[in-house]
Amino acid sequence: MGSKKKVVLVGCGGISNAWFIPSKEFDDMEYVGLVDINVKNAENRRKEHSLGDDVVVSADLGDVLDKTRPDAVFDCTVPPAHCEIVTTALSKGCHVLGEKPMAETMEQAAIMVKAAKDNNRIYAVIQNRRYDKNIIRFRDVVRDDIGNLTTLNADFYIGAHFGGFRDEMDHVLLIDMAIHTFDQARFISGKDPVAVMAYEWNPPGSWYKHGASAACIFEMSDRAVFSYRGSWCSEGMNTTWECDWRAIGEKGSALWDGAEKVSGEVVVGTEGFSREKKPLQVGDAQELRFKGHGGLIRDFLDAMDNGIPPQTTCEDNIKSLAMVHSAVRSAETGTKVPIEY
């Protein structure tokens, strides 16, 4: 491990916590720096964190960043701040970790990547779900005991009574919620996608004003079809949040349920109309020193010295971004969509 890194964090409102709470586990970096449109915020984060008074507390990003020099920036700001955000801090000479989704819309996430790029400097976005070690020993059974894949299955379904703003958002389940599942298919898989046919609607009963129910077929690489069906005002009989899923593969079938449970079958018969199967051995999941974005941070500290970048790095994280926006566009149009980044 290099020496202690410098550390600026913007946006202190509640997803702070979820960054906050782990890095506490890193003895090789620290914060300098808080910002907050809401200079309160920052404040209550430094007293609740105990963090020191020599910890520079601003709404001013700029002006943070010139006083500290750090390392790095952390992004916990709103989807519509994060192409500022992170343009700044990458020409300040800053690597950034952000949260997802990486930009609002295709065109501000080609300047970030291209930001990332001209500065020589990483740019790698929050996808926790991929630092859990189910999804990790489901994927290893999709790509080692099925075959070659072919279908790749997940349902979603939440009543999720949040409140607030996304309550009043347009495409409220595409935009704010698939992105995580979208990137997981991509984790999953290993395949990237090709293009896009979605439905959206909004259910009689839902508390949401727009899209909070959603159907999605996606062609994805080598032939490989991914299929996404979502609502989150379904109540009652509620997945996780991590989804249920099907893989189907050459040789046999596997399910995730989102949880503790990891099964397949392959078959094993040369004949009859119902091939005989056995069940998969499925071993079980290796433990993980750090999950969810505990998991990400830490592999973005690391990157910062040893040069291996993160699983989640813009220009791979573009790819999941554009799932959504190609989607939403799908869903807009009712017309099959090419996915282009």
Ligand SMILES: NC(=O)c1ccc[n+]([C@@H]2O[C@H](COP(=O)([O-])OP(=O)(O)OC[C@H]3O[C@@H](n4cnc5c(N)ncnc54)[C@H](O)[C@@H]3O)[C@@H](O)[C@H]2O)c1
The other form holds:
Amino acid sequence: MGSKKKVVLVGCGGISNAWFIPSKEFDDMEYVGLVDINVKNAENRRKEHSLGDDVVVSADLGDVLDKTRPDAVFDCTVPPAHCEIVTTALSKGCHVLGEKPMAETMEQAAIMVKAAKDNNRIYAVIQNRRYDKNIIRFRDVVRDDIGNLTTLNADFYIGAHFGGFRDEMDHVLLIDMAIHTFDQARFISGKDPVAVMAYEWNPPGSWYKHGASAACIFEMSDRAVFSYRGSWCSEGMNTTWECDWRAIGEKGSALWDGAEKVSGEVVVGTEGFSREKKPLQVGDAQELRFKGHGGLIRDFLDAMDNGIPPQTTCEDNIKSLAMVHSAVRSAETGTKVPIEY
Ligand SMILES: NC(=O)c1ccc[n+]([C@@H]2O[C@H](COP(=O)([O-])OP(=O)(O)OC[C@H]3O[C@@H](n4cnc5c(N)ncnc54)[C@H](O)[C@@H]3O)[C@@H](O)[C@H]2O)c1
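Given the form predicted alone above, produce the structure of the same protein in the form predicted in complex with the ligand.
Zooming out: every chain and molecule, the one shown earlier first.
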């Protein structure tokens, strides 16, 4: 364990609890400041998590950075604020770990990647679904047991009645949710996106204003294809939030229900209409030291000591963000869109 890192957390809303709770386990960090444009939210979090009166609370990030000189900033603000918060923190010499999605536009994301490089600091993005023991188990089966991956499918069907901003926003499924699934697809396949053809619709009876359902076909590197079907206004027979997955390789196929169940079959026969198959013996999932947000925060803190970048650095995560924005553009234009980042 390295030296104790001073941390300022910005944006003390709903998701910040998913940061405060696991970070209590880490002796090598301490909060020195909390920032929120609604100062009351920061005061409440300081109290709820017993952080002590010496933790500075303010609405002004620049002021808190000057007063506390932290090693790192955690950005839990809303997407329109991410670019300014992250670039301000990087320019003050802080490493940054921030909430998904990186930015609202690819232009902003490029500015953030450049700021991390220019200031020689880490900027990594939370993709908590990578820190799940079962996705790792599925990824290992896909990588090791079914031969060269040709096809990956994900289904996401949830009837989610959030209320609030999601009901009113455009492209709600692609912009607010699909980043998780698209990043999972990159993690599972180990492949990068090349192009996308997307169709988006708002089904009759939808309680959202726009784009509650979408279907996307991605060309990935090595000629693999990733298909996504999703809906946030799908009542009954819901999938998990982690999706229902099928992976097809040259020697067999594997399934994951997004929860505990990973299974597969590989071909062993060489003759007949339907070749003989045998079920894969899928081992138990290995327990993780820290899961979800806690896993990523741990890797981020370690990276500040050992220089080993977390897996979701901005240079990597911009590829998942590009899948989202290219899918939106494809849905809007009705054309196949190359994915650039
Ligand atoms: N990883 C996940 O599974 C997951 C889940 C939910 C939300 N999120 C992401 O977390 C982020 C925050 O979502 P939330 O649900 O906590 O939203 P929220 O609205 O509950 O909280 C956001 C907080 O940020 C504050 N804020 C807004 N702009 C600010 C600024 N410029 N400076 C300082 N504070 C500012 C708000 O006052 C509010 O307290 C979003 O990017 C969202 O996509 C991630």
